[in-house]
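Below you'll find only one chain, the form predicted on its own, shown as structure tokens.
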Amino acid sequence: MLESELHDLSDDADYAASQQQGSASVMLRSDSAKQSSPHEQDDAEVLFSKDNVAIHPTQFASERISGRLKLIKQGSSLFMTWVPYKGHSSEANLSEKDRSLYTIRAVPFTDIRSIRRHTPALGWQYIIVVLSSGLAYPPLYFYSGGVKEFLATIKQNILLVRSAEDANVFLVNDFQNTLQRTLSSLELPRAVSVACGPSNLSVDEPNSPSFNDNQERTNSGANNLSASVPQFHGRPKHKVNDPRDISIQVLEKFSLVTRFARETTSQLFGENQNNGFSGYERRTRIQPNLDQPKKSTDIAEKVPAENPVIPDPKPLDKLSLVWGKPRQPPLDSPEWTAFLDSEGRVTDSEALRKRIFYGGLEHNLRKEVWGLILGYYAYDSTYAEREFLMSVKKSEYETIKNQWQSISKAQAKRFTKFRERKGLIEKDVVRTDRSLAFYEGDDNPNITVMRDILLTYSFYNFDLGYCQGMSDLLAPILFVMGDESEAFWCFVALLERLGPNFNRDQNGMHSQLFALSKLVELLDCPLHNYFQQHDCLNYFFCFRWVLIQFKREFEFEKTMRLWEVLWTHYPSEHLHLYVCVAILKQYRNKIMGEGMDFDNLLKFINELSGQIDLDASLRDAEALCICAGENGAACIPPGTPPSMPIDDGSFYNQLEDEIL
């Protein structure tokens, strides 16, 4: 089937009916809300309702799922819902269970980053709603029009501005004014369950498109809209109480969208490549395929007893000197001392980084060495200079911390966004690595310290603020440093490089997934072609790996060892991308042999957690980096994290113009 045939739905037999039913949609204001059912809470107001808004789980237009889209306001909060109809004749082939998977239940606009509007030459307008995590709901097609009214209603209730990069992208709560941006930075970007997650704002499912709008109900639980949402969290001891990692939960729901919707949603990445990437790609087109077999290695890590996943066997090859390069024992105290002169300066920083790359560090050295490899201390600093810097930075940290600690209760009552951010941080930290003795137990002071560091960082970096996943990055640093101020400044140094992972526009994640796709094309062309044939080129299945640097894929000790290896930037500052390629290559035969599509691939990748051989992956990643050479470096756009961001003055540089 041609691409145009997939997107051209003009042959849909139900379109005529949808045109007639379109008159049922209305714009509801406060007067209509007062006429609604007594079951609807007085403070929950339906501002917008539109029938015949559909998603397409398959490439067949007749199998679309139609429903009603609403904007509901309660207090100062705006929510969006989309509920499919029941018993629609054109959707007889889809079960109620399948239909309910796509239901969007009361997602607050604090969880939404942007809305992308599409107006194709053939067919109907549709929108793609992008969450703060960078993931997206399936495209919503407006069969009876209404996109303009939908955006206008949003703009009347929250700040909505057109992106400077793309005139069809509207950013939610994005500010250009410095003061406004400072305050709005306390708006928490966070992800919510796309389909099945519970919501306190319930919406009755309409029975048909002719369902009377005056009979719509807002569940009596609508007055509890501020209930908790699942967050990023650590691995607790008891799985029964372990809520799923929310970003992956969103991604899993997204994976239920099959080929047609996924092709459309991939434009989130594909179209963004016009922001400098398409031209860059043309300038650095890679011809050779450097796919090389790897030497056989043993699995060094323990594999859980249930459902173990065995890597593909790796035959001997001509590059055995590279693939077989052994890992070394961790750097110990005598060896570390040999790298220092009498005053504490590192005499050969490159040799030190190389040594750490091949073996990591003994745990007792991490507190001293992490500050160096993260850039908190300079390699040529002396013991005395580091002590002095520590005291100066401690005072600076206390000054920043006092900014939020000095907020009175009266101020906090009028500072909604501060309360929301503080609340989310408090929810996140109690779910982060609680299986470790360092963080376990009630009233653990280390949990309080983690909360204080994250709140202080949100005031230190107003533009970036706090995003889910940051607690995962902070937990090992605080565990190693032990000191609140030192942990904070090391965390700051880390986010100088990984901060773009959490930017509102998700350009950091986009550039890394784009680079990953080009590296796979360069280093394993058959695997790249397979992903292309199975609609997997967006590489969303690697999202968690990149976002939090494999934090969920390895045990805590191995995560620390991997991180210190990555922080050396040897042999490449983008080694984490080569680690991604190495892991994919280890399991390529299983992926291709079983014909995994996007859904199965995502499930498979998630189930690899705890089963990946770290040493083998690092050996392979080094070899891939060496094989790729300059061609590999050319695949990675300048400024891709963890490179220092390119300061072009465009950060949060958005147009404050009319959206319509």
Contents of the next structure:
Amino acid sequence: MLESELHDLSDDADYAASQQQGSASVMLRSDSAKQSSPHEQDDAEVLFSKDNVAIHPTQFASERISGRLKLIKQGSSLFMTWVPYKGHSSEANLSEKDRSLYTIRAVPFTDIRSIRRHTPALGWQYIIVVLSSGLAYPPLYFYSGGVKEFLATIKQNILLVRSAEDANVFLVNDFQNTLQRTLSSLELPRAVSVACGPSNLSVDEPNSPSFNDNQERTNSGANNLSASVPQFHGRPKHKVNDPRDISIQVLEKFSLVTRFARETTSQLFGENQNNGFSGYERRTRIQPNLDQPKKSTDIAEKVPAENPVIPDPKPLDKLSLVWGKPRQPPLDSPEWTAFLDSEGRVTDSEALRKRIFYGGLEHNLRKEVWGLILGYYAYDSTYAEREFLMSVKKSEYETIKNQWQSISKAQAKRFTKFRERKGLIEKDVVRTDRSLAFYEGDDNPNITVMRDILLTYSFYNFDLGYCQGMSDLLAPILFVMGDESEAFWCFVALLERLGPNFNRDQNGMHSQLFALSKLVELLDCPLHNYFQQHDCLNYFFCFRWVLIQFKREFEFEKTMRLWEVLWTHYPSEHLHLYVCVAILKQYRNKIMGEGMDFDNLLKFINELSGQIDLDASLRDAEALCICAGENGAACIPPGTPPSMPIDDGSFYNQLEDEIL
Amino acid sequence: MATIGHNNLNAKLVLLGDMGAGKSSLVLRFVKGQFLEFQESTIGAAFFSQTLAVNDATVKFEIWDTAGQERYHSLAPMYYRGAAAAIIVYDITSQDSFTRAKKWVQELQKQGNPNMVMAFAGNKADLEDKRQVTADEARVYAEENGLFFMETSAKTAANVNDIFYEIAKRLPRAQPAQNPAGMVLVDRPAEGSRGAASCCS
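Given the form predicted on its own above, produce the structure of the same protein in the form predicted together with the partner chain.
Below: every chain and molecule of the assembly, starting with the one above.
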């Protein structure tokens, strides 16, 4: 049977190509062959093979990828593979990289938790395969039918149980390997390596039936160990890319079955701190247990012996925890210029937003770029158009400013609302960022400018008026823009998004805090339960974070960095809520361990000011946002601030295109 | 609500008053002994705790410092609900803040805990030359409404500790414990640990 399998695959140009893709995988495979103990040789048998099974990476029909789905039995283990066809006409755009990314190379059913069957009223039947880690492969569409047959074949070979909760969910229950699966669900790096997707599996997964070299099947327990602790291998494993890059790519492209997201994220963010053990300690404790059920496997002893003991577990922990893309240096002038055409239009606003999201801006670029990301200037405006708009807006600003400047003292006496507003603003501007050189000292003219802008805004938007917190939002903008009118209009653009934060009825704040509670429920259920038990579900302890976008939590420079990142609205316009979740997760063990009640929680959160690691929080927030996926978005009621400014065409047009 | 141990009292205290009247400055002076000329505005609320010794008892104040702007008024009940004490703060240089303070008093009389100890604080007493509210006017109002009144200055620290001390004294409390000596022993597990340390060295 192995013969035929070999033959079958050698004929399969796709498979051969995918094998060539990763020389690392070949190397690993032979390594693992050497390391693994001799084991009875098993034949690989194809139990099921279905053509025209496709994935839909995007909504565009032209980007669908068809391939062949197989179930392969080797010894007592069952594997699933899906290999895209090469050179199919509709996939002319499919790069080798993408092919490699999407190919599912022999995933053992011990790594699979469940299979969900979908039968849409219109269109093809498809399945979603969910891994033990909680992550999932993209939906596999059966163009030529065969879902029932596929499931039946699985059922003949391993325990497949229909979920009591959902008749379309089939739980993979391979009791022979219960221990292994339990361990794999415990293992932190395991979750990451699976999170890294199939391309990573192909590199790290010696579990694959060895079709090429007739190698013996390695003991699955031992394989699981070597696959689950890839960081212990001294040799470079990932020749292609930074593994975290891959993970993000894969996560972006693959539909993620997010009802399991919370378990995964608790693995990624929380569990490593449990019981006071670092992830490293936990792993080393678990390893000997892994060995126990095996008879003569020596891989667990060999692997640590061959690789130097890592002295500091901390970098390891970080590696295994961090799977948001690493932060980049801020965008600098040459790179910025490359985003512009000769007349100053931003040619690819999404790429720009993405770039700013990952690194922010060098300070000297902020004056030019903030207006764009805030939606004050259109991305497709030219230098000349922006210049023109600037002058038009300047006179418009002067007109509004003149409205209150022309109020005489006598008039003001009979104009209580004006006096009150002016009073509120004057009380706040003198105590906003006064320790900053730009605003410090007596009779600082910038304080006057800040007052004038806020008072003018309260006439520009008389209904909203002035509210405490606005001066915090204005201070960095005025500092960056320098120019009074420009600062005013950028402030206006920002309040297009954040204005509802200051609504009298607190609706904007309530909806955000409500969404935050839903996100925590999704992404960290134990923490949610804790808040529930301690009557903290109103999340008022996060009020300041949300109201002024963490302005009081970071030093000035960091605040500007965070804001430009949030303003890109990439990957979500509600990323600030994921930042909240990320920070709460960072301190969840302290919060729960010390049994903080609402009072102490608020005190604790307020005192975190100046102590939060911005880059780590952004990475975590990105990962949480991706992990939460559509379920995360569903936690956030429509209309929750910040809403996109309506005239920011590029982003909306794009969305509409995608929907079409 | 004030909760009572043997002779330890935990008391929730809330600060209310117009924005810029000096609520945060009073708390920071009391809790940390600090004063900042340009104390930043309070967003949402802040929480502090500070313990005072009054006679032979201690009072641990759990202090809620709130945002002053009328816009955030709807959040206030969350903070004054269940409070054993309140300090209503106004700025002696601002008649408006005095008016606002009186509104807070009315609200607490209607909505608050009926046994609440209320202090009326005329802050910024150091700014005599800018005074708009006379001490007499405020004292009369306070007496009429069953509050006790003090003029304070967070800047000079005048009367700041005194107002908290006065509140502590007025808090309803249980009978003093009959035999406080028993507690002292409980607080001394030192014998055993000292023994352990010496045997290691």
